[in-house]
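First comes one chain, alone, set out as structure tokens in the form predicted on its own.
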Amino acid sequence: MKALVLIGGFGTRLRPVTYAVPKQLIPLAGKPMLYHVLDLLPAGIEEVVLATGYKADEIGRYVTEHPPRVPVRMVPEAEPLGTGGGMRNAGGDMSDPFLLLNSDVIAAFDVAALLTAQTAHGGIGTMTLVEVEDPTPYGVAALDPDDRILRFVEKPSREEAPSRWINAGLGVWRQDVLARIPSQTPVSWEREVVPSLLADGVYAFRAQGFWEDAGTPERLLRAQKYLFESGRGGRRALPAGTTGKGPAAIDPSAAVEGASFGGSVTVGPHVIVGAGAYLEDCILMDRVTVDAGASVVHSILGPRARVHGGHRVAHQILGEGAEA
């Protein structure tokens, strides 16, 4: 079986870093969201295709000098075709079935579950489904009492959303449904393609278990919490000549003697934090310095970005070179 793993977007809602960083290689408990995606797939996968387009040399860059448990090929678009589109673009070779990621889902899911789900329903797809207060930012479906999906609906407003199970950007379905989407044609898998099949079947698994977008600063930075929490991706004690509690996934080639942490703190390569520096619930991507005496708390801060001695950074997302 093999995986197609969605990378499309320009990540408007993580600006102004994304102007910089692909949202997909933002580190979250010491590695780049991408690669807790893939952590998701069960063993026997063959192959992960990334269907790719902004920045997409960066990340094929960062995939062939740190090869992810997994093969992994990428294939670019050369214009945006939307995720329907690029899903048609990547998918020349899929298996049949194969699983349908998206690229910033970070959850605790039972893959394995889900492919059993597909094989006993016996339609065209399986979506994973999750329950949500709000669905509106989302995709909507509506069941029927045996879990086929009646009607999907991207986006709906309260009033017209059908329930609160939303798609949790992760399915399994037939190679078929690829020669459904125009070649090289701009197509929203999820407002055009997926409502065009129901009459095939596609059915619903309703997952338990953690389930976060992480496509926005709150979201992202939640769950990086649930990553360290439940153990996932980089839980390591507090280096020598630091206090506070952790946990935290800090770059061997970190300068933070003399820092104080509080939870959920990821600091990337060659980053420099003074004595007497607050860390809590934040990002520090590749080369941020931050000053003696400064606090960092509920952020996310861009390659080469600096908090200068005494200031405090809070609730914001600093992009590339910024300075605070």
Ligand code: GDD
The other form holds:
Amino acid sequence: MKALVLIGGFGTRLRPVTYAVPKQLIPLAGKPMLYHVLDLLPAGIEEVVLATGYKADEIGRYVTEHPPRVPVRMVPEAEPLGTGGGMRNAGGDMSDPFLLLNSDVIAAFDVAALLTAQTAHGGIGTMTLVEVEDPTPYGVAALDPDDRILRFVEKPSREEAPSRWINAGLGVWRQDVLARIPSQTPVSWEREVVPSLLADGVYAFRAQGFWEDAGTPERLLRAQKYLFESGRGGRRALPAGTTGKGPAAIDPSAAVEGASFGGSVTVGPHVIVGAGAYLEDCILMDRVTVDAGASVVHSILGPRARVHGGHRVAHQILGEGAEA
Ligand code: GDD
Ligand code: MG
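Moving from the form predicted on its own to the form predicted in complex with the ligand:
Zooming out: every chain and molecule, the one shown earlier first.
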């Protein structure tokens, strides 16, 4: 079986960090988002095709330098084609069926059970659904008693939302869905294609357990916390010469002596943290500097950002080279 990962979005809700770094390469618990998504794949996946667009070269370079445990092939699009257009563009050689994933799904899902569900009902596809409090930022499904999807509405208003069960961004589809997407033109899979497939039998796989779309700062930090707590993060213990508590994933090239930690922290390569600085629930990307006595909490700092001595950064997202 092959998997198709949609990875071509602009990451607008994570700007300004995503002006410099594509969303999928932001490190959570010491590892880029994309690699946590690839961890969801069951054993025996033959190939993962990445449908790239925005910052495809950066993603290509990173993946070449850090080969994932599954074989990966990139198919970039010259112009943004949307989720459906990206699938059509990259899906030329998919298996039947194939797995489809968004690149920002952080979850504890049983993908083998999803595949079994698809085989059991034999429809055109199966979408993993999760139940959320507020379905309006997602694709929302109306279900019949057999869990067949009757209606699918992308980002509805509160009044329009047919339920609280939403598309988790992970599904399995028969290969022939790809031929039903117009080629080389922007198409939304969720708005234009999925509704047209419902007559052919699209079923829900209701998933339990943790799920987050790490596409906004708040959700991304929540996802990082989960990854640490569930043991899927990188190095967890604090290095000698620091105080406070982990978990934290600290790159060996970072200088953090004298810093204090409050849990759920990623510190990237060549970061410098001064004595008495405090870090909690945050991500410091390459070459960030946090001067002595400063603090960073509930925040994401892009490459080379700097927090000056004594300053406090809380609930912020700083772009590449920004100063606070
Ligand atoms: N190749 C390509 N081309 N990929 C794209 C494009 C494009 O033009 N636009 C977006 N993507 C990728 C993104 O990189 C991301 O991995 C995925 O498609 C979904 O885009 P998001 O921007 O993250 O969408 P969303 O979070 O608003 O909504 C989607 O995910 C929700 C669950 O997380 C939808 O699939 C919803 O139905 C779903 O509920
Ligand atoms: Mg998303």
